[in-house]
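Given as C-alpha cells, the chain that follows is alone and in the form predicted alone.
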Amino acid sequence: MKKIWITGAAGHVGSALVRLLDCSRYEILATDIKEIDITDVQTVHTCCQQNHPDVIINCAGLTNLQTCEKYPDRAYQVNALGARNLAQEAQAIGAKLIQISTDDVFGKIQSIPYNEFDALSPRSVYGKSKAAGEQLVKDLIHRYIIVRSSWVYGFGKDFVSDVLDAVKNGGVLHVASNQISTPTSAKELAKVIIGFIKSDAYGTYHAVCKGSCSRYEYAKAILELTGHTDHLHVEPFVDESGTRPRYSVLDNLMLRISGMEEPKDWKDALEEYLKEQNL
C-alpha cells in the first residue's frame, strides 16, 4: 500500500485530494500548518524519516496576493524554502514529489495560452514566489511532477464564496473584465494529481478545465447557475493595478500529447460544483 503525505490538506486541493484518494489503496498523511509547517527543516526531515512516505503532495501555500506582496520574506519562505525541503526530503528517502504552483507565474501581455514550454514571467511576489518553488524542485529532486492551475476553487474562501458572500448583502459587486484565465475546480484538478500518483509520468504540466472567460463573465456565470442574477448586480471595471496577470490561460499541452484525460469545461465543473454544495 503506498503511503501519501499531503501537505496543505486543509486547502481547496488538499481537502478534495483527502475526499477523492481511495483509503483501501493508499495510507494517507494529511497534514496542514498545525501539524507539520513545511517552512521548518528539521520537522520536514523528522515527518519523511518517520513515514517513508512513497509520494508527497505539496499543497501548502501562501497564496493571498495581497499578503505576499505585504510580507515577501514570508512568501519565499513558505513557496520557495517550503518547497526545496520537501524537494531535498524526497530525494532523501526517494519518494515522488508533486508540487503545486499557478498560472500567475506567467505574466507579460500576449493573448494565447501559455504552455508548459514557455518562459516564466511573474509579476507578483505570489507569483515569483512560487516560480522559486519550480526551480528549488528540478534542481534538488529527479522524481518530481510541477502541476500549475488556475483561478482553483473548492470548499472555503476563494472567488466563488465571495460572490455568494455579496449576494446576502445585494446591492453591487465590481469585477475586473481584464483578467482572463480559467477557474478550475479543486476536484478536477484533484482528478489529475491522483493520476499521476499512479503513473510514471514526471515534469511540469498544466492541468486547467477546458476554456477561458475573464472575472466579470466568471462571476455573472456563478450567479446564472445559482438563480441569483436578480439579487447582485455585477459591474465590470478595469483593473489596473497590475498585481494579477492580465492574461493567463493555460494550455493543458503535456496532458493532451501525453494521452492523459483533462480536465472538463469549465462551466460544467462550476455547475457540478455548486450543486453538489446545494448553492
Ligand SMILES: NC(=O)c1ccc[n+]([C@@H]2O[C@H](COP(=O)([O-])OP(=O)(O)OC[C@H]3O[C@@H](n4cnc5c(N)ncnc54)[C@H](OP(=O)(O)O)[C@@H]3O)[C@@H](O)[C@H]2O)c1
Contents of the next structure:
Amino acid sequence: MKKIWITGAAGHVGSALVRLLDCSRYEILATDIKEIDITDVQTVHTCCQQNHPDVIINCAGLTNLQTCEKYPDRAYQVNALGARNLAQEAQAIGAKLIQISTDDVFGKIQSIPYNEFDALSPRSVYGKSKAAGEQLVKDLIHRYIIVRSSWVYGFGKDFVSDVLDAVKNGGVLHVASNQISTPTSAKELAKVIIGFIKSDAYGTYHAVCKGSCSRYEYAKAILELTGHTDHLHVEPFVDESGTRPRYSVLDNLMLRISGMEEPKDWKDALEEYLKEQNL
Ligand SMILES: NC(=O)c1ccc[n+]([C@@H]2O[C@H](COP(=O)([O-])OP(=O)(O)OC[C@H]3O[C@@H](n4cnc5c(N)ncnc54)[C@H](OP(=O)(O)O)[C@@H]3O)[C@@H](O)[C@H]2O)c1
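Next up, can you give the form predicted in complex with this ligand of this protein, since the form predicted alone came first?
Once more the chain from above appears, this time first in line as the rest of the complex follows.
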C-alpha cells in the first residue's frame, strides 16, 4: 500500500485531499503545523526516516497575502525553505514530491492565459516566495510535480465564505472588478493531484477550472447560486494596490497535451460545492 504524507493537511487543499483519498488504497499521514512544522529541518528529516512515505504532497504554506507582505522572512521560510526541506528529504528516501503552487507566480500585465512555459513574474512577497519554493524543488529533487492553481475555495475561510458571511451581516460588499482569474474548487484540484500520485508524469502543471471571471463576477455568481442576490449589494471597484496580479488566468496546457483530465467549468464546480455544503 502506497504511503502518502500530506503537509498543511488542515488547509483547503490538504483537507480536500484527505477527504477524497481512498483509505483502502493508500496509507495517509496527514499533518499540519501543530504536528510537523515544515520549516524545521530536523523534524522533517525524522518524519521521512520514520515513515518512509512514497509520495509527499506539500499543501503547507503561508497563503495570506497581507501576512506575507508584513512578515516576508516568515513567508520565505515557509513557502521557500519549507519546500526545500521536503524536497531534500524526499530525494534522500526516493519519494515523489507534489508541490502545490499558485497563479501569483505570474504578475505581468497581459490578457491571455499563462501556460507552464511562460517566464515567472511575481509581484507580491507571497508570489515571490512561492516562485522561490518552486525553484528549490526543481533544483533538489528529480521526481517532482509542481501543480499551480488559482482562487481555491472549499472547507474553511475563503472568498466563498467571506461573501456568505457578508450576506449575514448585510450592507455593501466592495469587490475588485479588475482582478481576473479562475475560481477552482479544492475538490477539483484534489482530483488532479490524486491523478499524479498514480502517474509517472513529472514537471509543472496548471490545474484550474475551465473559464475565467473577475472577482466581482465571482461574488455575483456565489450570490446567484445561493439565492442571495437580494440580500447583499456587491459594489465593483478598481483595485490599484498592485499586490495581486490583475490578470492571472492559467492555461492547463500540460494537462491537455498530456491527455490528462482537466477540472470542470468554474461555475459548475462552484454550484456543486455550494449544493454539497447545503449553502
Ligand atoms: N487558496 C488559494 O487560493 C490557492 C491558490 C493557488 C495555490 N494555492 C496553494 O495551495 C497550497 C495550499 O493552499 P490552501 O488554500 O489549502 O492554504 P491554507 O488553507 O492556508 O492551508 C495551508 C496550511 O498550511 C499550514 N501551515 C502554515 N505554515 C506551516 C508550516 N510551517 N508547516 C506546516 N504547515 C503549515 C497552515 O496552518 P495555519 O493556518 O495555522 O497557518 C494551513 O493549515 C499553498 O501552497 C498555496 O500556495 C492556494
